[in-house]
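For reference, the chain that follows is the form predicted on its own, supplied as structure tokens.
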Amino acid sequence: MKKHRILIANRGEIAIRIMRAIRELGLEYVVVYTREDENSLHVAMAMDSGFPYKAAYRISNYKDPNEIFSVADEAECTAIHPGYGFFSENFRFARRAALRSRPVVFIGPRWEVIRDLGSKINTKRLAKQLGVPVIPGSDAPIYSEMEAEALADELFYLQREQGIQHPSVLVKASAGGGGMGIEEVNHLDAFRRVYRRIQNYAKRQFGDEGVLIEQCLTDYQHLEVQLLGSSHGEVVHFSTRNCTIQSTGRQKRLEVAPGFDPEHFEYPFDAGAVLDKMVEYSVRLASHVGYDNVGTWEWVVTRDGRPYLLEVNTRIQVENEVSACISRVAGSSEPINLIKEQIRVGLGDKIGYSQKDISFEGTSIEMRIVAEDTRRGFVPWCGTITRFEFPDTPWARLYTHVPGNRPYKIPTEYDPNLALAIIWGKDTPEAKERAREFLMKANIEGRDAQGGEILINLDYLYERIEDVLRF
């Protein structure tokens, strides 16, 4: 592998994991940070890295592409790792990296792939062409009220045929996102009124009055398939994970791999067959588009065992290690490091192994430790952490940007995620018991500006561990 210097265009725990992966690959890194993140651990690590060059650059905003590229040029970086969030799924940023007068490698899929799979409409259209199941509904914006009503009528009919007692459809602004411009309709009589309201909203907010109509699913679980592709035409998968336990704002809080466990739980369908189908469909779509980096195929599975593809995330995800933790390659006793694999293939390497070389062992649970009030709608807590201690065990990994040796004020400019704890067990019961033990031995203290005690989600996580993998 050519000697690369990689700019890490991110913050927090993912920046630290990328830094460690780069070190293990024998490469160099540079980090960026804002004023609010001066006390973050990733900054201290970069300043103490021992590299014979400046390894930490202060910027005003993680979302300013000009600043990112300016630092890349000044620091003589040859590649950029976007982490997750920020520019990780921005095809324009990836295209600029590739086509500028001083190109740098974007460690992610090709910009064309990010563009094509970043559109839920386009992904749905591609999936349909390949026979991959998607939620019934439109795969293109609808501008005709009569056409929209006819489709809604058909979706109500299909749900009644399936025995669904309370059928409903979703009316969505096609140009929207983040849950904006979506309403549920339970009766066809109310459809036109809602359609007109969403269409007017879409035109006002997004300048595009296109509307999508799809069946509303209410009883389902959220699963994901972890894939890795390369520019040499290789595609492998690292099994499935279950991300059903989420906050009221649909932010994941507990993830577990594999996605179902028929050995310890009963499901109203053949869980093994459903998981196999999801993997098969995901690999089919990835191979079709020439997917060439780490990616996640998001699915929902209904109570009758129907899997539907939701979208593709063209980035490394927060929960990548919950899948990596159960994955072994070529008989290794150590879990694979997906961030290292992402960097390798992003810099042009072959994957170097095939699906038959990958095996899966045990159950892994990831817990997102967040400063929040879980009893008041998961409202973020702001204050200073004065103690941040977790048990040191061979079956748990902790990733955090919170320094353990000094007070740390949580920046209000960013989300209050403090740490990720990944627990492994030889089976699901052992993983759950270890996760509980880990939480019981955690010790986090802090105060807000008024002297009130820290609000953290440890109790919530402890209570919800019992629910993982149950349908």
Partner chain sequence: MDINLNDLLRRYRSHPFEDYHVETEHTGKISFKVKEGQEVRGPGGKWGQRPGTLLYLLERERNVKKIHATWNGQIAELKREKEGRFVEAGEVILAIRHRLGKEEIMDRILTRVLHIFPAPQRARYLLIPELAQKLEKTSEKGVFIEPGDESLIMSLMKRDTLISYDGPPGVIYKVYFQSGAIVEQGDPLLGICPPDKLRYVQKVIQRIRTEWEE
Second form
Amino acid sequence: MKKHRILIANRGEIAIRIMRAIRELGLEYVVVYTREDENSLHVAMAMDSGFPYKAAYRISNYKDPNEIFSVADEAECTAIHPGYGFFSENFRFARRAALRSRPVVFIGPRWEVIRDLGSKINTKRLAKQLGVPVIPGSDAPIYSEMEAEALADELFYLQREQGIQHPSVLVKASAGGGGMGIEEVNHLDAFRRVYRRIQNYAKRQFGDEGVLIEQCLTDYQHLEVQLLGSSHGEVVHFSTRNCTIQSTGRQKRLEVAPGFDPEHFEYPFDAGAVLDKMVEYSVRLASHVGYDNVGTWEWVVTRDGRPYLLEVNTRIQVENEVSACISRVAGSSEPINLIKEQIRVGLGDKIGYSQKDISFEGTSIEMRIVAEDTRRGFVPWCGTITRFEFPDTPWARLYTHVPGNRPYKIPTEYDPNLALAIIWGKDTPEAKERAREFLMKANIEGRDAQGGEILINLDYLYERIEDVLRF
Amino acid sequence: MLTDQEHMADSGKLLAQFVDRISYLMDIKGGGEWGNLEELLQRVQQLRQSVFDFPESRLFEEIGRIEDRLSFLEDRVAEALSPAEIVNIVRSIQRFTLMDILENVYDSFAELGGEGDCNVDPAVVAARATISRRVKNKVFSHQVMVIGHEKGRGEEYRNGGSAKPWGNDKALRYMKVAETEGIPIHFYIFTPGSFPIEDFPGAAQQIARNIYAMAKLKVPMVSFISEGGSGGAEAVGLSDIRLMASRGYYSVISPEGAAAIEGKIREGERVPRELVDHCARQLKMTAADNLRLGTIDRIVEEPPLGARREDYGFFKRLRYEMIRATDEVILKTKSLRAFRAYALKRQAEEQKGVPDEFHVSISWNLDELEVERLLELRSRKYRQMGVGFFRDQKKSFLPVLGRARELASKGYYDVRYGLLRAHQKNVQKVIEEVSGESSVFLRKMAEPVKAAYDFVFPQPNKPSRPVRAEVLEKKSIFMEDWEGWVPPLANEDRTVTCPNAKKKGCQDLWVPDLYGEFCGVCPSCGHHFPLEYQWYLNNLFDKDSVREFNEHIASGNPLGFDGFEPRLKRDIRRTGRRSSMITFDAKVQGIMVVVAMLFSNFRNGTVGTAEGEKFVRACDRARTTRRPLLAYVHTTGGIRIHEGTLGVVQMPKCTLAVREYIDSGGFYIVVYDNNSYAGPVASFLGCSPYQFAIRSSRIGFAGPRVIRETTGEDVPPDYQSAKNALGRGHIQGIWDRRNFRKNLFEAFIRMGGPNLYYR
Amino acid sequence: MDINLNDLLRRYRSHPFEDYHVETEHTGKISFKVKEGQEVRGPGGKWGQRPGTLLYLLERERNVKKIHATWNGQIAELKREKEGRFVEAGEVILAIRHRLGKEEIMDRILTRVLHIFPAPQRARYLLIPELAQKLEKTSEKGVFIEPGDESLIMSLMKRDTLISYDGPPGVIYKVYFQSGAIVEQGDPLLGICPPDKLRYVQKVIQRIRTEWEE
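Okay, that was the form predicted on its own. Show me the form predicted together with its partner chain next.
Whole complex next, starting from this chain.
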């Protein structure tokens, strides 16, 4: 492999994980940071990296692509790792990286793939073509009221057919996202009014009055399939994970792999068969589009055992290591490092092993440790952390950008995630037990500006561990 | 025998007159240096102070010497009046004004719509007046409406004859009164230009409304120009006969304005006098020039140094000329033979100076048929203006063929009218389907074009490597000094900054993204960056549907403006086009339209004779083919100053053509983009009942600098923004460029409706 | 809460300056357009539409950006050694020594007289739209505020929180922050003048007006 110098266009724990992966691959990195992050660990690490060049640049904003490319050129970087969030799923950024006069490798899928799978509508259309199940509804924005009503009528009918007690339909702005401009309709009579409201909202807010309509699912679990592809046409998967436990605002707090555990839990359907099906569908779609990096296929599974493809995340995810933790390649006793794999294939390597070389062992649980008030709508807490200690055991890994040796003021500009803890056990009961033990032994202290005690979600996580993998 | 006292009083009066005459010469010469006028003035002033110290004989001796000197100087000035000096004559406070005319040319008058400073706009005067003539010792009176500018004698409220938008509105109101009452209108133009403010009804928009109305006003109109300052003159200038004072000027722009542009003089800096003189000559603004160019019909002779307030002989002549002109307009509508006889008789009688009597009295009433003929003659007169001053670059045999083809196509469309009816029915059906909400149709038609643009720029090519980033400067009189930055449409690996970045925090935009996928629109604030006109040709109309016509009509340099030829040639070479107006047939989602497009790259989209002619022909083509007419204004910088008044008369000419198109049943829509200013907006664009603007465009009458210099007030940065134009009611809506095609289609369907292909 | 106005005025008189440090707003290559000691002017025109003196050019991704002065004053502490070099975001590259005007002196002294409503957290702050509108309309200081009135929006960690005013009732005399900008904890947000202090405040203003010579 050519000696690449990779610019890490991200912050927090993912920046640190990427830095370590790059180091392990024997490559070089450069980090960027903003004034708010001056005291973050990733900056200190880069400054102490010992590289014979300037490895940390202060920029105005992580979200400004011009800053990233400007530093990439100045620091003579040959590749950019976007991490998650920020530019990870921005096809324009990836396109610019590839097309600019001094091209830089974007560590992620090709920009065309990001663009095509980045559109939920397009993904849905593609999935339908390939026989992959999606939530019943429109696969293109609707602009005509009559067409919309006809579709809504059909969706209500289908749900009654399935014996659903309270059928309902979601109306959403096609240009929207993040829960904006979505409304639920419980009866066809009310449909027209809601449709018009959403249409007007969409027109006002996004300048495009297109509206999507789909069946509203109420009782389901949220699962993901972890895939890895390469530009050499290979695609492998690293099993499934279950991300059903979320705070308000659909923020994931606890993830577990594998996606279901029929050995320890009762499911109203054949859980193993459903998982296999999901994986098979996901690989089918990935192979079809020539998917060439890490990616997550998001699914919902309803109580009657139907999986529906929701969307594809064309990036490395926060929770990638839950899956990595239970994956072994070619009999190795060490879990795989997905970020390393991502960088490798991103820089043009072959995966070099096939699905039959991959085996799965035990259960893994990820806990997101966040300074927030879990009793008051998960409002973020800000202040200074004075003590940040977790038990050091072989079955737990901790990722954090909070320095352990000095007080750390939480920057108010970004998400208040403090750390990720990943626990492994030989089976689910052991993993749950270890997770509780880990939380019990954690020692975190901090004060806010008014002298108040730190608010952190450890108790919340402790309670919710019981719900893991239970339908 | 006069007493000494009386003698002294008399000499006092004489001396006072000397002062007036000297200061008048100083006005003309722009100062007291020439001919030692300053010194002469001081001599006269001293004499005035010490009248009683001198013995009478010496006094009169001295007066005689001064008189000699003064007459000598006056003759010298009159011998070689330069155009710039004529401008000074017109601006002199001693020149006659409309009030003098009302008092001396007309028998009686009643001012309408205000009096003195208690007035909607004291710069504009309207009056019902009677004018009378003697025929064989009998007096005949005629009722007329007099409308014009009053410059006053330096009273601030007169605003130097610069009409406010509501002043022009007042003028229009009384034109309509005259039409109702069936009396002729006498226009008197004494304006340096309209007051360039956008307050409702808006300088440009109101002038456009006036011209549009005058084009078909059903009464005879005669205008007299003393000071014809461009657009402001046109607001009350369209008429059946245009007279001009021999020492008046009629120009597209003030010589100072032209000099500031030509010499690229920065705001606040003094414009060199030589440059002003030079420009005044170049602009061909004198009466003789205008007569030669065909922009006026006749000259009214003034005394060699111009008429002043007490030149009663001149007023007598003016009365005669106004009556004669009105007679002629009337007679032409009745019988050409009677008109010729009348004209001959007049010419004969004028040999001996201004006749005291007319040989006949003519009634100034017209019947319906005569009104029709009046309008037809007016149309012919204006359509003829400027013809012969552009270049026709058709190969020699082509004109014949072209003419034949035009005739053939006219016949073809006349025959096809029946068929068109069928087409019209189809459109009708389409509309019914729209209201019936047939989903298939709606989806096809109403889906935003946004998706379509992905196909236009599916895969950006690899951007080219720019040689070196540079700040491009492009100056225009309609831009502020600090904002003269226009990014070129390019596929280069570089970024640009959104002008709203400071206020709204927009990030720098990568040029290939901006000009590709984003259609030149900042994705965070919606600011529209200018795009080249080709973008519209490629993206607005159906694929391969654009068919240009009249490409052979080319801009020229009809006035022989110094230094203009190379610049014209450069633009022709650079753009591969021969005028700033492109006219073509095209389709918008299947709807056939005729399009007239003004674009920026050629002389900043200014309008001259070639552009005017092309526009008129586009109107006529839309009329014969019975199609909607779209005027898309990529940019227009107004009337091309290098064509002088030949350019100015394109305002009435084009307005008249488009009015005839609308009156005959056409659907006319105007869309402004980037910068649209001055003459065209104040005429054939501003008169459209349906005017829209692309976001971030600017529409106005004058640029900020001109406004500042005229009004003495600073101009808010968004003064002429599309948003404010909408707020003032100048336009009917603002369109996003990304939805341009869709909006255009909807406009045709909704507003054109069943009348899309003619009412 | 009386202040020693004479002392304050004397202090300002001996040093009537405020040094505004200019930071690079983003990365890029810098080239200066001013010299140490040069007089520069801030934005002009009735609406501040005329940009101030060109301070430096910052080129990033082949976009040459002109950076203009936002204050009148004299250039100081110019980092000449950065000329032609790549700079990071937020580097202090020069200062503008701005001579305080009468109004500015008044603002500064008034912070000691008015009741100051400070920022409870380091966060971005915005006036609630109704209040912003009211303040815009009434150019004379006439907007009254009472404890419990929702007055500000604090934007923190992507969440907006409404903040109620909790000081004594009074007239909003001064808004100290720019809408949407980050304010450090404890920095003044609003300056409020309670009715009983109005006379006193006016007296202070009157005195500064008469005693301060530009």
